[in-house]
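Shown next as structure tokens: one chain only, the form predicted on its own.
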Amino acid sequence: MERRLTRKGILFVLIGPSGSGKSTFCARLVKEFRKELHYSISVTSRAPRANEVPGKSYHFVSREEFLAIRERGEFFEWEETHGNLYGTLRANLENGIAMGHDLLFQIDIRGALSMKRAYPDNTVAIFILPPSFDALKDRVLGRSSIEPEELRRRFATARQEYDALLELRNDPGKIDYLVLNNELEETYDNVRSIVVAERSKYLRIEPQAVSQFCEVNDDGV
């Protein structure tokens, strides 16, 4: 029988404004690591876009059907953002602990820093910056077209981002790695690092585990 180094798992949460590129190193993150990283897929009131897939981009359900869920209390942390609801299911995140799996998330700030708290030992949160404001306008500009009213609530919540990172900056362990994007694929190999060394810390290491490598046999010396 294979020996292997068994843990528990790592909620990946990546932050940052819209145009930070943070759904391009999830995909990518997720195309890598197949088998040890998955999507957690959260919870929608909002309709599909035209390339998201029902079941694996979103779990896309009525704004009534949101409403009853979170009533249920099944929602380990839930927003409102541009008018629709999102929601990120607690069984997701304790089943992906307790079974050794690696979960990556988008979300905000806010969830990331209740991620933290709940879950302390298990979730990394990587802030993904992008160089400058106008580099930041012109992604997002570069998209689609966009209506006025959705670009000024979109620089309204980038702007309560930075401000939340802000605040942490004399807060240690909140937020555990700050990353520039300013050049993608050098951005993402920072990303893909970040990940590759947390999942083989020490102290995630389940003891047992560590013990069967530690095994010495002196016999006939």
Given for the second form:
Amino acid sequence: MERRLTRKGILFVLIGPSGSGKSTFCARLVKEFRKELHYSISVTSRAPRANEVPGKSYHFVSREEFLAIRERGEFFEWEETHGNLYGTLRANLENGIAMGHDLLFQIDIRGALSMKRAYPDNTVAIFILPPSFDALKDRVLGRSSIEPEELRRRFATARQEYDALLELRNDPGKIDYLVLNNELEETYDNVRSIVVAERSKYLRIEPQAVSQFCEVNDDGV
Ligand code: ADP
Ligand code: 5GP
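Switching conditions: you have the form predicted on its own, so give me the form predicted in complex with ligand 5GP.
So here's everything in the complex, that chain up top.
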């Protein structure tokens, strides 16, 4: 049997304003680390965008269905963002952790902080920062058609996320990495390097898994 360095699962959380590039990098990571990184599909009451596949981007449900799931206690965390409800299913998280899988989340900063509180040693929070407000605006407008009112709501949320980001500077260990999303390929390289490095952190690796590689047998020398 192949010997492996086994370790506890890591919860990688991508955060950043709408249009910062979270979905783009999640899709690339899942494609590259297919067997080793599982995407946690959130539940939302918002309507699907033209390019979104139900059950892949999100589980799209009505507001009533969302509230019923919440009532049954099936969410690990949920938040309301620009008028829509979003939640992480408890089962996604618990099954992933139990199976020792690494999980990938794309949730807002409040959700990321809930995860940090519950799993401080396992959560890696990565904030994706657009290079400018103009670039963010161009990217959001270039992604799909959006009503002016919806755009204003998203920018209001972006402002709150930036405020939270700046405040958390004085609260070490909440946001682990900040990645500027200027050039796409370079940024992806940075994000994937974080994933690769975090997976090799010595403290995450089970001691007995390490010992199997540390035999020194000089009998036959
Ligand atoms: P989010 O998931 O954070 O809302 P997306 O991943 O949907 O953001 O990205 C918003 C838009 O910006 C998408 O059309 C995406 O292709 C584009 N985009 C992301 N990163 C870059 C980049 N570095 N340069 C140019 N366009 C980008
Ligand atoms: P969007 O409508 O652009 O897909 O997402 C809006 C915001 O909701 C983004 O910041 C996204 O990360 C966040 N979001 C998506 N799923 C969840 C979730 O399960 N929990 C929380 N707290 N936020 C989420």
